[in-house]
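Next comes just one chain, in structure tokens: the form predicted alone.
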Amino acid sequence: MQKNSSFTTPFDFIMEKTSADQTERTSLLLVTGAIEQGGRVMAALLRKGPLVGVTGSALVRNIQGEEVQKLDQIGQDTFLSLFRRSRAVMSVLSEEAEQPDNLPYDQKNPLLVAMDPLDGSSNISVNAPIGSIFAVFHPPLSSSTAPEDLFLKAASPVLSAYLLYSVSTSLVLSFSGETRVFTLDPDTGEFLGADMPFRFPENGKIYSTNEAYLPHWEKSLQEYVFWIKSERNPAMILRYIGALVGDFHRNLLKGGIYLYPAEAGEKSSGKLRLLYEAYPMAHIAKNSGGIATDGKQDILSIVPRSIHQRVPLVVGPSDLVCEFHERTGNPLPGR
């Protein structure tokens, strides 16, 4: 297939949100090619899963408690490989590993890089979407080597990302103010998307939430809930696939709220990783017009304390996030 010349890359995207003297431009898009990929590599073992042997359990548990798949291992091989190959890495924190990997890198300005390296595998049995999970940081100035405190003392992701394997596979990215979605050409092997920033569109009527635990949920989260679908005008629409990179995506494009509350009463206060799950989608959607809160306040201004830490997690356009903020009883300052 001939490339249209209205598309861009993420190459371009990189290069035009960053000038020739950008000492950090190099490692971004290093970093963004080891992302890109990887994409390539998990779509074409997706694709015929089923067929190579690579679905099911691996049989191990991670540091999470939760039973690998063998695509969760083949993500998180395939995806610290790349980043190493990349030399611009300076250490990989993974939902799959109990400590970061330190890498070798040879790049002036090495990046830190968070991953979910597969989301959503329990999706994998009913060939349902399933993503990986992108965030990177510049390290923090403190001499501290401790890979565990590179990522606590970071800022706020610099670039964040995700794949979606579906139908099609397509790469979110959101850079230096702006978010582009790109789609992988099976023919050319090229990412490929529009030259605009992409934002949630206006006057959503989607949520998406497992319903299963609305009864352990907070009053107030519970009323919401009712309110929305009865008494709301226009009123909303459940829509929930259970794979947080498939339910934010579709939000994106049609615009729609994502819920995942913490139980009430849980210690854990929520389920969801900051540092490689609400972290990027914060920012992905931050950057599309949006916000993300764990139903108190901005996610990225929450300063993790472990590097496994859980969160709740409100994600989607600015005016739902608002609302459901007012309704529960706790509006956003400024907002």
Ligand code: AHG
Second form
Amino acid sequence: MQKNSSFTTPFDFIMEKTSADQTERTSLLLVTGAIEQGGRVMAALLRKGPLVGVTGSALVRNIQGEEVQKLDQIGQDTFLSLFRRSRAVMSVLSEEAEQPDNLPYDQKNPLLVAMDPLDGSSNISVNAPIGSIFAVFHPPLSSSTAPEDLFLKAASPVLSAYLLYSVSTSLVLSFSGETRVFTLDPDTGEFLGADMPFRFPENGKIYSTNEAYLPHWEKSLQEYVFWIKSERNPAMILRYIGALVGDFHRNLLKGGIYLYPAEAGEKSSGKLRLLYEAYPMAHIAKNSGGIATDGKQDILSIVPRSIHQRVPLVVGPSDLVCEFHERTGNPLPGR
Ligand code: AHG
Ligand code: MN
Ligand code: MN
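The form predicted together with this ligand, contrasted with the form predicted alone above:
In what comes next, the whole complex appears, and the chain from above leads the way.
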């Protein structure tokens, strides 16, 4: 890889954005370092895929009733042990575990991590893009918070990240109002990226959704999809990878809106999980000139009621998300 002297690393980014509080800086550097190391481990395994037997089902179901893939378990074990080793994480909530894992820590200012260790499981067997997603929180101020309530009472993420394992391995990191995009150099193990904030481009014309579910959506959503592809000028085009990380990343780079609505009816709440799928993408979007909503309100204003809560998700650059809200009869206040 041709190196450019203006490249920076996640370490540089965190150092640049922290200084007032040394204990917070140390914890954030350790957590970011664990995410980077997990990305290196996963990327190295994924390069060999079926040759080292890491693809395929683990022949069990997780607490959400979904079939667990071997890589879901490998991701869970890899990131959990790295967060444990960091000594800077108080508790880890994961898609793959019913209850958070409380970890021993000795760093001051320890953090909480909510993670989807392997996003896009159904893409594993067909060698299509997959990822890992993280939201990092400060624990709630009240020291009396019971361990299982830590994630319900934490405020918005302080740092969010995802790893995308595809043509190359990307690490997208959002902190302190900025998003940075890094690429793994597999020869040196370094994540390198441009020394500038990353933002959604304007005038994007991609929409990403599993349109097979459209007959089950509310009428206003069906009409919106019909409008963007047939009446809007310019019309929008559909791209759908089937892994939130992959779809979000393409939309971040090219300009596009991602939709995973609930089915019509009071009981439905969508598929994606609030704490470790919607929150981190909402935080990254906000720091990149975008918005995420559940179709009615800002995702980051939703107070979780349970740790594995699901929500509908609409996320993308502000212009496209505002347009979605106008067309579906729920204009966003102040926009
Ligand atoms: P996970 O593999 O972590 O369970 O997440 C899969 C999610 C998300 O990544 C993706 O956008 C969505 O499921 C795709 O769902 P459909 O197959 O229903 O479109
Ligand atoms: Mn997922
Ligand atoms: Mn997952």
